[in-house]
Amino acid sequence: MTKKILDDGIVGRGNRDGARLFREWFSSLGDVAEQERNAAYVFVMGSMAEVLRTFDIPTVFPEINSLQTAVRRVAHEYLNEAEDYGYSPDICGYVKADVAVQLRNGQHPMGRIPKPSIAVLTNACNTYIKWAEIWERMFDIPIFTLDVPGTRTAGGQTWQGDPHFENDRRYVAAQIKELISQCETLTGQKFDIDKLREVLGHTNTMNQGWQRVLDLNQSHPSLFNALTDGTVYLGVTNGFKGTAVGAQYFTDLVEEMEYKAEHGIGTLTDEKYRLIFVGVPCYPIFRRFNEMFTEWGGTFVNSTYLWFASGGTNRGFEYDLNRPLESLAEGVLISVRDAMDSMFYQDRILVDMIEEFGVDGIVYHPIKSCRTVSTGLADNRRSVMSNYDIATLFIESDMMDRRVVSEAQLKNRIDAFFEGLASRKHKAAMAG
């Protein structure tokens, strides 16, 4: 029986699957272009997506186009070009690739992106509403700010019967009632609310499969490279947000990861360090930079990056089918809210996954182009070192700019971090 499923090739289909998927997608994108029909730029953090697929509305994430570019090796051209434009240098890379993408109609090195017919935002992130203010000055469309009440404090969240949660629940579910009418009159279009249960239940799908998968991960050897492999997982978790597809697919990852946590599969064949990453990754030299943590036989079990960038739904939320516009509130004031309390409030929810899935150490990746994620960084790894005896390397590079990017200095730092994990490693053998 083991053998059949090896060969049947469950090991492994996440990622093959996903990348199938992800071309897929781009070339889907595509059609919608060649085809002039509407599209919705949107936002990992808060994209929407439920909404404007029960209105048949392609999305189109400028992010996930942006670090495409990087991954590719081709991000510098995209970045001198909207320089050349007038962009700063230390503007958010992301921002830059794209209008180099609208300046060249639409080209990118996985296909045609279309143009939007209506931009979809949130406020997690600053840089998102000027990102949409170039958009309504280049296309003339309109745009969907969606306010999110974020945690006041930290630690301070409130939950479903608390008054303050619930102020907080209507006024998100107004907003998103002002939604569903843009995209009637964009669509031409009556609002189905049959059609957004459908959505919502594919999404709870997704949902409770990325949470299970994260869980999962506690295994010993670790089941999946939170670097690199989630970064896949993260694609379908928004490209195919509550489509059938992205359901069927989740549903497959975690029979796989089962499947590798009872026979005792991992990610590296001599695992001797369990880390966290923190920040986002390095993907001008996306594969080199994970490949100086694994020759050491360190591998990624966990990563606030797939808590932000997959908007929350690492949380495994649940939308109640019966009340589908309020459950659908709830749920985005929640996901968005804890997307958020990852970039800024992470330290405590660290240290407990010290714990729950064995950490050797933290790595801090603080980068040139978000000053949203990266500011603080050095703050908060003071902050769990106080509270626990983790070892920790703080790095500085970029997500997209190849320009600031060191590959020997951060060789360097991460082969002194290697070194004092084997001496804390054989500090405690002997104590032991």
Given for the second form:
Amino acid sequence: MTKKILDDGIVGRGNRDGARLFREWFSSLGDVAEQERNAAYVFVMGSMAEVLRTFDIPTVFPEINSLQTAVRRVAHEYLNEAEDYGYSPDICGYVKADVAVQLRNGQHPMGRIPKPSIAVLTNACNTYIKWAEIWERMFDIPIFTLDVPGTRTAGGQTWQGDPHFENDRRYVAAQIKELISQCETLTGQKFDIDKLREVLGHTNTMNQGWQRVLDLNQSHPSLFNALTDGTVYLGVTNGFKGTAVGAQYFTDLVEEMEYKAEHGIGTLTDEKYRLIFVGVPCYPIFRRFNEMFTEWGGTFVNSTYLWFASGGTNRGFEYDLNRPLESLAEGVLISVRDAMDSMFYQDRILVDMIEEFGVDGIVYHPIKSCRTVSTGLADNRRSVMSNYDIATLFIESDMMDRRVVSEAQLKNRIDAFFEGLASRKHKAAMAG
Amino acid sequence: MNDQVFTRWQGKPLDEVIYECRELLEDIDYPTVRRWRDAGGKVVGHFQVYFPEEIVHAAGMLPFKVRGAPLEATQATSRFGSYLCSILKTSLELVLSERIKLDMFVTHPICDAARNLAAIWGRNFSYPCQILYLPQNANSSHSAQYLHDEYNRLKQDIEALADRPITDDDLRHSLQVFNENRSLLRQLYHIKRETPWLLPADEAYALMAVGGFIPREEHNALLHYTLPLIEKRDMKQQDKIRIVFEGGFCEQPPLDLIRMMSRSTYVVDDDFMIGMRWILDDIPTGGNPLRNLAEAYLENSSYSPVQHDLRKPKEKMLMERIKNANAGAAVITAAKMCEPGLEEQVTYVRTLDKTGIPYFVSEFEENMTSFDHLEIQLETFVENLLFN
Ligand code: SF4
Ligand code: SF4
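Having displayed the form predicted alone, please output the structure of the form predicted in complex with its partner chain.
What follows is the whole complex; the chain from before opens it.
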């Protein structure tokens, strides 16, 4: 096969397939809504798709539906509707967009989502809990909170064999059993451990592929933009977790990235500056936001968003299929805890990544909507800068509410950041 | 530690006792904590809402309730983003400005913002800073065991800090001290409910809130002294509307705001500093004290927007609070930028609408100094109720 044919077939396949899968997924949810079948509302940090798929319960991610309203530039209509209903301008925009979607009987820009028969959430974000309490009242459905104890103190993670880890694992394991019985009641189906094994097998392939894809972006030039392409991959990690389709997607994606690495094929940007993104993207002006960086030759080689919004599956946790339930508890504990660490305790790993990924700068983007991610970012930046001489940019806006997104102001700050980066490079070149 | 840290009230008439409590409450230099430290004591700061203070007490240390302060967060502001409630910033300011010195800091996953505090605090101070993971699934059959284990983990950290073991008998003694405190606070709230004209809300608040930063034995002595004096007060019942105040579970409204409310209403129940009254009854002191403490948190406790328990839908709990207090209206507030408080407001208001109970909705900030507008609104609300 010639390189040209391979380029055409492989390069960009992840984005093409991702977009297609996404459309198919939403269309299948429309079918579930039409047929009024069971559906579970879940969240990206700890979706528990492993258990839900074992019972063939389709998963709906209201966070993803909400962000679609912003990407498609209609979020303000939904936010206004929820604010008229009583929700404050000062709460998470995802919650409000979803409230409006529910008030519209599930209708949203990508189609229609089914009503929930159950909501399954973790404590990775407290807003998940308040959000699920809204559905509990709206739909009178069971809500299941899987409580996953996080890291207690910086650098204090415990692991298998440590008594504190075992205490947490037992708690998570007991809750998973309770979730399974709730699913049995909901579906009238008996739990099938072999089916769980199969789902976990697919998840293993996906998790390892995802970890490999993220690592491969250490290549020069970088192989994908963590802000834009990364968001497509992220959609598949969430929507297709535990499926053969999702596993195949990541197998293909690894192949694509390895191919690109081997042939030195980078992103569309003529890469001058390698950046890490910390926070949540600015979806109301998503394309323009990214352009403000790429116009200067900046590309995002990694992002904490890809870690926590994939529920910590970036760790590549491998379930032990010989003891699926025990291993599921361990995997959920370790992965969801890692997602939380990526929001609260990410300063050390950011410093480590500077060398590994050849990073020129770190962009912090706290947003009004999300206190989980944003509260500690100013202090994180202070701490990173006191440990490493690295350029950073701190810009605030929102991932939903365009009222707090000032494009002109963002551009000024971003331009000044790149001017600073250029002068650093120049000085380094002179000195070297 | 035998030295008393708060003695100015001793032997004084009730009004002066209350005055001293108010003064202490508004003193952002926290002289009682300073005195404790000067005498060689260690201090464990714990962020709102609930913390098992007994474990710290059992190690002979002072549990200090970190609940913000009416001060400007000059240094802390640069450590936070925008769009956050005030208590986060002023709490950190207290330690950055060295008004308070701690030996350990503990926060809880009560909300998206506060759960960040252990990391932030830990990057700024070298003493142990951690999250105590109180269970957010109160309905699992394993929650009590988990919480027992989590308390045990905390106990080990506190033992390391105190450099001494905490025995079950130490814990039992501490449970007794705190049981007594909770019982006294229940009596205080009984007075508020049954004879609110004897105890305006701001006075009750001052008497309760000082407990967060003096040794509980001293707080018990203070309450033992004042409760009989309150009951003997010669104050006339007025024609005021009885209200329940909701929204003070974490960031605290300024004392002057509570005083302002007391001018036009009787606040017959509330959730101010609910963590101090979280446990509703005496905790048994026999058996395994940590297990008892854990069980009480889950099985015998109040409610707040930041604890999730399917058995305690917040709106149902609010309705019970209103009914039990025989209140005619509710003031539904939230601290500015307090996401859980603001979210809960919607549920509360919709339920109150359904039941026809009149309510007044507002937001507050611990640092606000002008209440004129709010006072006019509240007075109008009250007048409408009295005359319609
Ligand atoms: S607060 Fe943040 S993490 Fe939580 S639901 Fe909103 S955007 Fe997601
Ligand atoms: S006031 Fe509200 S938002 Fe602020 S720390 Fe307390 S619970 Fe969290």
